[in-house]
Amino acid sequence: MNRYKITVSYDGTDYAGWQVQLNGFAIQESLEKAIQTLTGAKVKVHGSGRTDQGVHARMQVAHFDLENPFKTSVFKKGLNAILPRDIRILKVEMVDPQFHARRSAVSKEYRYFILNTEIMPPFLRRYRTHIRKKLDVNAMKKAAKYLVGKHDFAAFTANPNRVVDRGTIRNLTRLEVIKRGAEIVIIARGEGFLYKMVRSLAGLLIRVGEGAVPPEDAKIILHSRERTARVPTALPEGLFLWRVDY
C-alpha cells in the first residue's frame, strides 16, 4: 500500500465537523469521496485532530492509503477539481507507511480571532468572532499567561465526563493575545488539545476581557479542575486550526 499525506485547507462554515457523522456532511466524507471519484477506490482518510461545526482550518494534515500510485502533482490537481470550492488540497506527498496524521503530531496551533468593534462587516461574519463590548486586552494577556505549561485542564474541556484515553492533562506551550487595531487574536500551540478546549480558553479569556472574570483567577479555575459557567465555550467561527507540526 501507498500512503499519501495531504495538506487540507477549508471553511468549515457549511459543514459538520471533520469526523464523518450522521446528521450532516463532514470534511472527511467530502475528501473521501472526491478521492473515490479520482481513484476508483474506497479509501478511509485519518486527520491529524477533529474540528467542530463550524470550525475552519488554515492547514489540516490527513494521511490515507492506495494500492495503486498516483503522481502526487495530479492527485493535487484532481482533487481541486473534484472537491468543493470551501475545500482545498494545498500539498500531497507520498510519505513512509508508518507516518500517522495524528499520532506523528508533535504539536498544533490554533488561531482564535475576534472582531472587537460595533459592526461586523458582513464579509467577515463567517471568520471572526464579533464582541461589541471593548475588551481588556492587558487583562485577556495576564490571565493567558496563568494557563501556559503543562497542567490538568480537565476545567477547559467542555464535556468534563467524557472518558479521555490519555487524561486531562496536556501541555500548553504558547497562549498568547495579540491585538491588531480592531482584531484581537488568541493563538494556542501545544502537543495535543481536549474537546473544544481551544474554544474554552477563548471564552474565558474573553469573560476576562469584558471584566466579568479577574485574571487572576484563571489561575484558580484551571487547578479547581471544575468545568463551570465561569468557562463558556466560545463560538466555532472565530477557530481556525492554524498549522499541525511533525
Contents of the next structure:
Protein chains: 2
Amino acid sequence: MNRYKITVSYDGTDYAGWQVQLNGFAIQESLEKAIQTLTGAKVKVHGSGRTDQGVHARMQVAHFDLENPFKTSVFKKGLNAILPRDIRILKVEMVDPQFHARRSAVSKEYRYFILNTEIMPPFLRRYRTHIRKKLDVNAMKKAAKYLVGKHDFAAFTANPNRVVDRGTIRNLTRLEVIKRGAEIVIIARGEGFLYKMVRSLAGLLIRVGEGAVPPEDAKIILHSRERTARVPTALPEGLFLWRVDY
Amino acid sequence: MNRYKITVSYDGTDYAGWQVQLNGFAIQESLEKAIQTLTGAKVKVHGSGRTDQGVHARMQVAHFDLENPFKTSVFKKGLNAILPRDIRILKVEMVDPQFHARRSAVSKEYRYFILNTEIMPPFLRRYRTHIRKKLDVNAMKKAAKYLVGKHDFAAFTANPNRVVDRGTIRNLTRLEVIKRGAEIVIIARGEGFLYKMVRSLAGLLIRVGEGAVPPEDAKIILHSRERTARVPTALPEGLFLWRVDY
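Having seen the form predicted on its own, can you show the form predicted together with a further copy of the same chain?
Zooming out: every chain and molecule, the one shown earlier first.
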C-alpha cells in the first residue's frame, strides 16, 4: 500500500465545498475522479478538513492510498492535465502510511480578505469580501486580542452540536488584523477550528469595525458561550485556507 | 440632450466581447439594459473601441445620450446595483455633446499579462496567460524595440481587410516588456490599434521569448506587411484595456 500526500490549491467559487454534497460539485469528488481517470483505481481522498461552499484554498493538504505505486512527477502533471483549471495540484509526495492529512496536522492557518472600498473591482470579486463602510481597523485589532488563546468557542460556531464529541474548546494561537491599503486581512491560526469558526470570528470583527459592536464585547460574547445574532457568519468569498502544517 | 461619459471596468471572461454578437452576452448590451432599467430610456452606448471575447477592461470609456438629465452620483450607484458584479461603473460624468468616446480619444493603453510558472494558481487563471516554458525577456525587449513607432502593422492584424477605410498604418508610441517576478507584462500604447493587433504583438513576443523566432525577425515580419503563421494571436485572458486618454 502506497500513501500519497497532495498539496492542492483551488478557487472554491463554483464548488459546493470540499466534501461531496447533495447538490453541486465538490473538490474532493473532482480529485477522486481525476485520480481514477489517471490510475484506474477508485480511491478515497482525505482532506485536512472541509472547506465550505465558495471558500478557497491557497494550500489544502490531502492523502489517499494506491495499491500500485505511481511516479509522483507523472502524477502531478497527469492530474493537472485532467483537473479543471480552478483546482491545481501543487505537490505530490509519497509519505509514510502513518501520515494522516487531518490527524497529523499540527496547525492550520486561514486568511480572510476584505476589500474596504466604495466599488469592488470585478477582478477581485471572487476572492475578497466587499465592505463599503469604512472599517475601524484599530477597534478590530483590539477585539481580536480578546479572542486569542485557548477558549470555549461555542459562541463562534454555526452548529455547536455537530462537534460534541470533541467539545468546543480550541486553541486560537494567532488572530491578527492587518491593513494593507484598502485591503484588510484577518489571519487566524490554530491547532483546529470549529465548524464555520473563522467566518464567525471574521463576522464579529467586521461588526466591530463597522462600529456596531464595541471591541470589549468580544470578551463578553466569547464568555457567554452562546451563539447569538451578534455574531454573523461572514461571506465565504473572502476566506482562504492558507496553509496546513505537519 | 444630455451626454454622459462612463468609465467602466469589466471581467471579460464570461462575455462574448464588448459588442453585441450572435451568441452570448456582450458588455455593451448589459450596459444598455441597465441604463434602460434605471431610466426607462432606450439608449445606444458607444465605447472607445471593442474588446474581444474574454478580454478585460481595467478602464473602458463609453458615452450615451439621455433626453432627461439624471444625477451622476445616483446614476453610478443605480447602475452598479443593477449590473452583474463582473461589470462595474467607476465614474459617471456629464460631458459636452461634442465628446465622443472613440473619436475624442487621443491614446489608448493595453496591458498583456503573462504568468511564466510551472503551475497557474487557480486565482489568476482568468486574468493571466499561462506560459510554462521559461521566456527570454531580454529577447522580447529587443524585438519590441523594432516594433515601436509609426508603421504599417498589416502583419499584426487578424483581418487587414476589415480596416481598409483607415488603412493599416498605426502609431505605436510605446511597446515595453517588463518582468516582475514570475509575471511578464507587455505594455502597448498608441493612438489606435488594428483588429487583434495587441494580441498579435503579444503572440509574436511570446514566440520570441520561447526562442522560436529570433528578435531581429520582428523587423522582417513588420516590413513584410503580411500576416503569416509566425505571428499567432495570443490568448485573450491576459489582455486588459488599461486606460483611454482624452
